[in-house]
Amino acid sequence: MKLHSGNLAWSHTNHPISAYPSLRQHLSCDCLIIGGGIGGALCAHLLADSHMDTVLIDKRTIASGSTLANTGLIQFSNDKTLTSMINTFGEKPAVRFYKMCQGAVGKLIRISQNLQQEARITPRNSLYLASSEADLSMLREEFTTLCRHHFPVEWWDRNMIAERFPFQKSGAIYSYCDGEGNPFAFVHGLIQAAAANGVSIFEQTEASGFKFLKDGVLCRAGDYTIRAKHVIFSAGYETQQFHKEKGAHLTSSFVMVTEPADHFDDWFERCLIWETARPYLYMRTTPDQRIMIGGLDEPLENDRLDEARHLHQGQVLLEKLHQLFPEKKHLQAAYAYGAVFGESRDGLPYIGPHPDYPHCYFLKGLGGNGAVYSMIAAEMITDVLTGKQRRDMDWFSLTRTSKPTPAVHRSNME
């Protein structure tokens, strides 16, 4: 599957990067991770700390799949509001999930602090704007819900927004304790640390077949095999090729990155910005003084990414940026690209085992909070593999119907 097209920004920001060999021998290990993106890298990092014999393979190079198109907004709020989740799932599971996301943001920031500078996640606050007057009551209700459950948020009215930004909006939630980062550098930092801690990393190594054994899985990769007690599928949206999830769907999304700006005096605290409209626009600044704006999601044509659509959509994004920040009308696009984006219908990621794949775990961080979901999933899966019970893994079951309910996790590892 072609995951992105166009001129992507992150690959130009940190050179040189580490390269890893392709598989040239038969191997055995405790755990095989398939996929070298954010989810796989976090699993490798945590399993290395747990001293589990681990191998990670990627059919491309590290972080060159969806990670390369990820815009690096790290937030505890989700595409599906807490209010909406409570209405769908009930208060206890919904609040628990949002608290897990909040905790995951902090863990990502803390983990990154032990990596090289460019791989670190910077704490940022977020501005969630009412796109129209019609959205104001919904946003106000979400603010009340977040306050009731002690999330770090403030309500900003029209005047407060106008004092801090050059645009007019009727209301917004200002959230604290979010973050931003360079996903490409972050994943490479995690992989380098995992490799230094004993994890075997192989690039240009594609899993081409599996045999499920009584005591593990035999994975074929070209002319060689890897025998593992456990397998973690963390191939991003391409995991759909191993196990097609009926509750998920793929779309295309677009990003434009400007040339460097000369100042951000008109951008309060350089916070993350997103809005209530669906599909929504979102934007952030970068360490090299650029503005990254994304959105305009639309269906994939024939389940394939349009190779040239990003050229038009990038220009639309640039115009929307100029409307919001008139002082930046001189800025032009330096990068523009389109990418495959996946969402689950109920707003939750898919994490855990599946009865048709013994000894295996899946990590599907579908949705706009992929890095946060990957942190939750990597910690859950690592805990289970190292003997710790995670009852809440069933909330994210691959075989769930609609409403997640806390239940004892029953492993498929016998």
Ligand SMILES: Cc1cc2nc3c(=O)[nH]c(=O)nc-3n(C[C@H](O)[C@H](O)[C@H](O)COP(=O)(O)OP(=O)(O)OC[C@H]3O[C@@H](n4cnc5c(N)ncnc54)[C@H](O)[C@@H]3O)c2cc1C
Given for the second form:
Amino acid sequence: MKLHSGNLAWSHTNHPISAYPSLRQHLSCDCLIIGGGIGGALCAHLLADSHMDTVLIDKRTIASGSTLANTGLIQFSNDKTLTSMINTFGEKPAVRFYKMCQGAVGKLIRISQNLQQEARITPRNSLYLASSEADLSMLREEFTTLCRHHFPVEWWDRNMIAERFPFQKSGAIYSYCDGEGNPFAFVHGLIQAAAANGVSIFEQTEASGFKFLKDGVLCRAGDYTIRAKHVIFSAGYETQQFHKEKGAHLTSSFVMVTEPADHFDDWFERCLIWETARPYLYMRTTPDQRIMIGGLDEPLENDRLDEARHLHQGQVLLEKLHQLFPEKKHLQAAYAYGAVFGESRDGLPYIGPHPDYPHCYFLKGLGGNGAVYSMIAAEMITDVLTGKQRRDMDWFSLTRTSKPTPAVHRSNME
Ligand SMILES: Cc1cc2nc3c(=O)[nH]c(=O)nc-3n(C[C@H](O)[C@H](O)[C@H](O)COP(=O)(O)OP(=O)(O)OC[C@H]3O[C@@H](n4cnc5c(N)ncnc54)[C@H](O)[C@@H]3O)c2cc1C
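Form predicted on its own done, so how does the form predicted together with the ligand look?
Now the complete complex, all chains and molecules, led by this one.
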């Protein structure tokens, strides 16, 4: 599957990256991780600490799947608001999930502090704008819900926004304790640390077949096999190819990155910005003084990414940015790309085992919060593999849509 197309910004940053060999021998291990994106890298990092004998393979190179397209906004709020989650799942489970996301943001920041400078995740606040007057009451309700459950948020009215930004919006939630990073550098940092800690990493090594044994899994990878007691499937949107519950709805999403700006005096605290419209526009600044703006999601053409569409959509994103920040009208696009983007229908990630795949765990960090979901998933899966009970994993079950009642999931979250 072609995951992105165009000129991707992160691969041009000056982060020193390591290359890894392809598999040249039969292997056996305690745990095989399939996929070297953010999900696989977090699992490798956590398993390295647990001293399990771990192997990670990627059919491309490290962090060159969807992680390369990821714009690096790390937020506890989700595409599906807390209010909406409460309506779907009930108060306790929904709040518990949002708290998990909040905890995961903190963990990502903490983990990154031990990595090289460029791989670190920087704390940032977020501005969640009402896209229109009509969205104001919904956003106000979300603010009240977040306050009731002690999330660190403020309500900003039209004047407060106008004092801090050059655009007019009728209201916004300003939230604290989010983060931003360079996902490409972060994943390379995690993998380098895992490799230094004993995890074997192989690039250009595709898992192409599986035999499920009584005591593990035999995975074919090119001319070789890897015999593993456990397998973690963290193959991003391509995980869909491995099991029949597709789960994800795939679209195209677009990103444009400007040339470096001379200042951000008109951008309060260089916060992350997003909005209530669906699909939403979102933007951030980068350490090398650029603006990254994304959105304009649209259906895939015949299930495939249109490889030239980013040229048009990048221009539209630039115009939208100029409308919001008129002082930045001189800034042109330096990078523009399109990428496949996946969402689950209920807004939750898929995490856990699948009845047809013994000894295997799946990690599918779908949605705009893929990094946060991957952190939650990596921790849950590695907990289970190292002998800790995680009954809450059932809430994210791959087969949840075929289960008779959501109460099954609720009970494990309460
Ligand atoms: C435009 C865009 C912007 C985004 N912005 C954000 C954001 O700001 N914040 C956020 O949290 N999330 C964001 N996301 C979502 C985020 O990018 C994804 O959720 C996340 O990168 C998924 O990571 P992953 O490790 O699951 O997948 P991937 O990064 O795709 O990694 C999977 C890896 O598996 C490998 N693989 C696949 N099949 C096989 C096989 N058979 N054998 C071996 N290897 C295999 C692939 O080569 C790939 O490297 C964004 C997504 C897009 C498209």
